[in-house]
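A single chain comes next, written as structure tokens; it is the form predicted alone.
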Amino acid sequence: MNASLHSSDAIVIGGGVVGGAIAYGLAKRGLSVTLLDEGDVAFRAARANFGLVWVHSKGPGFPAYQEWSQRSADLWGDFAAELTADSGVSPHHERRGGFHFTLGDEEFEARAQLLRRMHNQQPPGRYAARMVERSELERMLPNIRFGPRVSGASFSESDGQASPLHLLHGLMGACQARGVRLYGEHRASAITREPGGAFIVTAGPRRFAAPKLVLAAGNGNPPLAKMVGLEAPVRPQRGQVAVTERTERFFHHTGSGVRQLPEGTVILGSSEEEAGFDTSARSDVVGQIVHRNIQVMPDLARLRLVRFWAGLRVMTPDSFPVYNQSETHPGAFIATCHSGVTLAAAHANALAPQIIAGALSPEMAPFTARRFHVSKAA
């Protein structure tokens, strides 16, 4: 192999939560790993991530995603402990159950119908979410004063939360502790394959070689995927999030639009906007986010907003993940999803071993991008 190449067992393109988790999972199982990242100019999905480890509404009509999310949530406790031990940075994982609050009878009934569909697509006893009427909700959360329109909530004990910032920081530290070579400001621009079978990635001023390649660059995946016979049917979706000043801890659970960090700040979100690659934050959208959450918890109105921001999620046509190995370039994999925090534990401890083995397991077959071909034909 050419001495000018930087060689390793695997190259992961994309240094966000998805790529970081996969690189960490590969490295802790003994592979030498190169992690390439284009730097802070990247449209990082973690900037719009609300920090939920969320299960109870994941995968309606797609049982495989429901199972995958549940599996990751179940792995998260050990994953967080291992990550903290390797990096010295805690991802602040908590698993105390999650609520999706409803306003009015129509929202409550619509939510109940969703949960019935979720129950019906799983074996008996597997799906644990349930509806909670207002009277029970008030008993479960006695420290919270709910607005008059709150009709109840759905609740799942499987749900939790983590800090996207601390998770990303911890992943980078843990990767380096495990010997991963991290190259920032190295945007991958070309991928070829040499006669011996190794992939050659040109990134910035350097070239890198490895027999395994993982594309985990989020919204940057489409042009890279074409180079190795893969598909990346993704689009950006803008999400906005607001954070308040610190206050005494009153909410120890997880909420779909509101959660409180251990230090006391309250995170409010998040929007779903089809705005292309526009990352500008809009005060009117943030106003809608704040208004809804104040209807749920009126006492939030006394807190000052410290800041708000926007980021871009990575969305497929049906919103579910895509995992594939290339048929024309074996050894090249793609991993893309909008739930990088929820799925981080599964990416590190369930997906990474499959990449090492050189084949995705049968349980991953529903996640192929070929499912979109069927939809188009239909």
Given for the second form:
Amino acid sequence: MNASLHSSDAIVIGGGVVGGAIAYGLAKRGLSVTLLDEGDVAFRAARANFGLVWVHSKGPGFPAYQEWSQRSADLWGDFAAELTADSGVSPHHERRGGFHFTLGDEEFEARAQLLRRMHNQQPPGRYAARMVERSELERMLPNIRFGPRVSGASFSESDGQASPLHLLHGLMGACQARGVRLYGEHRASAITREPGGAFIVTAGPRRFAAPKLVLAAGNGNPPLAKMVGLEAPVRPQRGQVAVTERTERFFHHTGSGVRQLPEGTVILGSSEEEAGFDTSARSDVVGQIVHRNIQVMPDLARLRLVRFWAGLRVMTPDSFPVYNQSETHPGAFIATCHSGVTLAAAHANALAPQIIAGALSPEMAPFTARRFHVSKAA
Amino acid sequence: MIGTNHSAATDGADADIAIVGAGPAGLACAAEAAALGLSSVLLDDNPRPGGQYLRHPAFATAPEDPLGADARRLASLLAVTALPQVSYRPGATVWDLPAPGVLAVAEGERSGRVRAHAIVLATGAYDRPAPFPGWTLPGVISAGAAQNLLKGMRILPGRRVVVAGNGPLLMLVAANLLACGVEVVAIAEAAPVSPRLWRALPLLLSQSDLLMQAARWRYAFWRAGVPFLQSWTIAHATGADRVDGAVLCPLNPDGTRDGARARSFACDSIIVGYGLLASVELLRLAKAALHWEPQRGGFVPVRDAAFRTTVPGVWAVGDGAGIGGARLAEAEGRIAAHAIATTRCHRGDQRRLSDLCARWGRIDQFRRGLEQLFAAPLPPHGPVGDETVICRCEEVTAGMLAAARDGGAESAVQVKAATRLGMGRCQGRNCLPSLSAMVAREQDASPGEVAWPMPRPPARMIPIGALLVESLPPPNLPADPHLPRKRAG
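What would the structure be for the form predicted in complex with the partner chain, given that what you showed me was the form predicted alone?
Up next: the whole complex, starting with the chain shown before.
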């Protein structure tokens, strides 16, 4: 038992893409940071992430989230460059636009309606997505033979993709390069507060102290949040993804359910299942995923499936992120979302400065967990 | 059910037993089950039955060759596929055990599920990967692949070959090559076999014909002047775009190479065989308890005396459950059939079963003798060189693995995530053993203590279309996973 106290300016709990991006953002701005991770037992959402940097259907009915996603997507290019420079690992970011393919007229019409709604909740000229009819789709993607039921797509130039694994690996490398002290196999078990104001976190055999604390432990956040007067209304939601063998690059854009990695493998996704913490992959669900995608691109059927797997999203009741500073324990923040890849750039370069300043900006107010109290009362 | 001669399978199952693999273990299991009145589905991913051991007609050696005779006797098992109680399905890839008693099978138009009351996994083994500088050069061939070339296609791997590795298969390959007129330049065997012979002899005498065969091989090597270097290993292969030589080294007692005493041999092919690994992919997917037995093929299933695994209704027999050779595999297949008949409908034949168990015991004695003889440090024997490719599917080099570990990836799971090692078409079969050996060495632990990444279906690559033929519930996928969801429940 090592009773000595490891002190730093900030402690981030959770070594996934959310915690990693925030720790990197804090360290880059001069803070000494401790990053605590529970290790391989973690339900590492990044390892099952589909890898989209996606904007165009995010946030209907929640303009702040729409704007936050757009902002992160716009920050991603520079973020990828600095991450590569600091870590030597490229997150393989590409921004060539994203499609959501529709089957039949009904889906096309519903999608068009959604886009109108999204368009109307943004300032004029801000929202870039548009509907693309089949004939135009075929002109835009001449390499792809579409199935007979494909009626078109929605398309936005804002969307792109990145490799979740390379992002995670790069974040860990960049954190180390910026002096973040990384403790793997250190599951945070208790948080107290010193009379002087610093938080004391017990993790594994060690104790850590810092005046700032960020909870970014995904589905592990709820018990930690209670210790510092925060709320983490999250549940695991299972998503399954399938990956094929490598093939010549035919799809340089990205798609909401299908994308191709630069090295040639195709990823198909994804499901939404309420299955608690059960991460077993199920072939019937993957069969549905494949079915949908083959209707869009029949030639996918000629590829062989290498692997499919399940991961757990970190899902709030309304699916939007939660960002809060504790009222009872100022200096303690929580950040939780299910779009850790899309939002990585914003977490590192827009959220981290607010944490350093000691207050979340007014535009973050809609993300408070208090919004769930209101809906309960209503 | 007792006393009927009909198949006991009822209630929607395709058969009493589903057997995965039509090598000696699977064929013997189907034969014994048929004799006991049980029906079986025999699924095999090869186009023809027999597995690796009975691949096509056995290699023609001298007519009095006892191994040839053994192969001929086992070849009679091939007739099992024509029995009415056996539904033999070649070209069928079993890729998951999605539920108790259910196998997911990809076989073209018939893709889908096979249901049975008992599942017998007889999945066989494959060559243990042993990376060294130059191991990916054309002309470097695994021992198992060399056997397949010889037996299956009558193709010689080269004219002048170096044979390096560990275990009895190595001697068999060298002897076969010699018999075909290939010049065997040298044999490097990692174990000090000769000094151990006297201690292992009592065990080895239990299969005296196999022992005699080995003696004849040694005599043939001696007569042909082939250096049989014991406690030696391969250091690296030389050559620009194909092999032109091998550098062999003595092995230190700590399992590292003694580079100072290296010897070079010119050759046009290197046969490498550091033992076999049990194919336990399906057992991993089924979450069967495995334990580490490096001499028996790495991680092998925990089994009871009747070869039941820890997964209810799942048996594992033959080399896929622990390397033991064709004779042991045959006995295990038969014993498992009896155990299943007993649990299924109390139809076992106690006398026959005890005969089989006695036979199994004698063969297992021989196996233990071989284990004593051939125990040796696992490869890699020392540094493999930064440029050496470890994961061939994703082209991950040893240098990239070292960089990932320097970057903070400590466990095999983290290294996989950082490098994509093991994510390619072989599903990690040919690189995860090397990675776990390297991680174990760094942590000063046994490879058995290194946790492998979670296994993912499918156990083998399958055509995407194979998933579409499953009977699926109506699609209830989200139209767009980025849209907000309703609250659960």
